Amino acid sequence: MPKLRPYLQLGGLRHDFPIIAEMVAPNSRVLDIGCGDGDLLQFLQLERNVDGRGLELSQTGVNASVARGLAVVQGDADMDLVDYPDGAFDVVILSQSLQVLHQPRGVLEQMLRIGQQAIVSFPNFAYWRVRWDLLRRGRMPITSDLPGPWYDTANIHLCTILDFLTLCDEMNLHIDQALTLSRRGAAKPIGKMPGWANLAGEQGVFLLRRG
């Protein structure tokens, strides 16, 4: 994991934040989709000095972000990205939100229309602990990345690392970086063994651009 400055050594820091920050060039124009209360956006401002904007569905998240001085508006990624002009951002980020979208492929297309690059992170449903929990209990798994019961979750399009690689291929997207994160946040390149990464990685993190 990249070394953080002392004031960012926070116990609640999500594992993918420093990995995402390493993918973002300093002073970039960034749009964070599904930014919640603005944790990642603020992190990127402090670490990479980005010109950051956020799009968040919940009014609670928007209010919390604005209270922190962040430029965040309320909107639905499935419908509202069409309102952004082509090439408006250097990087568009979708962090841990791919699985809650109604139209994930359409959102990816919009992300790479309005941004030069896109960063996507998501929980890997093929992670070995998920497979083992499903095999052992015969019920929908509950993990640190998938914490809610099936009847009380926003997740509607769970996918695996192999599923996402296939989608990128179908969309003719170029993958600049492809990483897995372990349960403890250790990052490893997916490399030439995606099947093993699909088993061992709790999260997938991808840096994309148009092919």
Contents of the next structure:
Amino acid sequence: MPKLRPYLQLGGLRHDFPIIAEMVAPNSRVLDIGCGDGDLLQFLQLERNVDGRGLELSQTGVNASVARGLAVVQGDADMDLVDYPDGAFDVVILSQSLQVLHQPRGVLEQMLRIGQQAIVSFPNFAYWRVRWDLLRRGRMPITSDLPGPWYDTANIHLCTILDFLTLCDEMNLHIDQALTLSRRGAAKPIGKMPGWANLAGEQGVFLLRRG
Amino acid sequence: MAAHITYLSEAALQNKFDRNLQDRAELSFGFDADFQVESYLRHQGSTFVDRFDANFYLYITRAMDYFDLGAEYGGTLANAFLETKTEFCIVSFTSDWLYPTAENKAVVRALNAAAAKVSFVEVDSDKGHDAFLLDEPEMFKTLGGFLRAAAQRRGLSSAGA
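What would the structure be for the form predicted together with its partner chain, given that what you showed me was the form predicted on its own?
Now the complete complex, all chains and molecules, led by this one.
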């Protein structure tokens, strides 16, 4: 088989994957929480040669991951992270799953207990299209990042980039990197004007460590 | 007979036999095998007695009762797996009541606490404990993926082989 760039080979990757890979040092020990079918873990193995583990709630996701040879266990991030020892991983990743958790703050605390660093990416509920949709239609927004009607969505704890920055402040977390992603996958640092990033960024991606 | 029931599941027995009668049109209200499921279990029971010495079951049962891996490691199961280089793949079946998912998960928790490399899959099946002997495509996919990846990491097979 010819050697292709992994993200071409795998196809259909979410556009936060290359950004997340940039944040992960080669040969790191990585835990991916809510790893789905294992796409990100496999991407990180190919791109960064990580020693990867995964935690996934859905049986189909776990089975697909293990069938790909990934070390993934079935479990619930809200309940099961307490079983992992302190400092077991270099990086703990929560990609696009913050908003489905029952205890997002508790999970963040666990992530930085078991990992030196944490990477969190989530859809920004203050993105201008979301705001416009809510203003114009007066209904819960439906976008590519937030598909499905309000009664049929796993997204129970939606937040904005500003909300997340406040939470990091309250938890005394140090932000090593803060980026927004456009729908085309272009990354921009949030920098000194978070209010603007909060309007223009479809997703937020954060690299965190204990403060 | 009692042992054989634990290899199966209630749902599987229900589907296979329901309350069907064995070679008769109506209930006899005696101690003969009125129901097909009774006849089946009696047959399995007598087959077992012919094939195995019942005393083996006594010894195996006692050996299992006395086995306590955690006790050998200060009462904490995770300590048994510290520094292990082994890759673990744990598979449970939803209808297995000999090795139920909850107990498999306890082993997974201990392996995680020891930072071991572990995969865990629960396979949906009504075949009970015996599911691992039967045609379970999810189990085959899981085992295939796990073994292929382990072989590749050790240079024992090429990609996709």
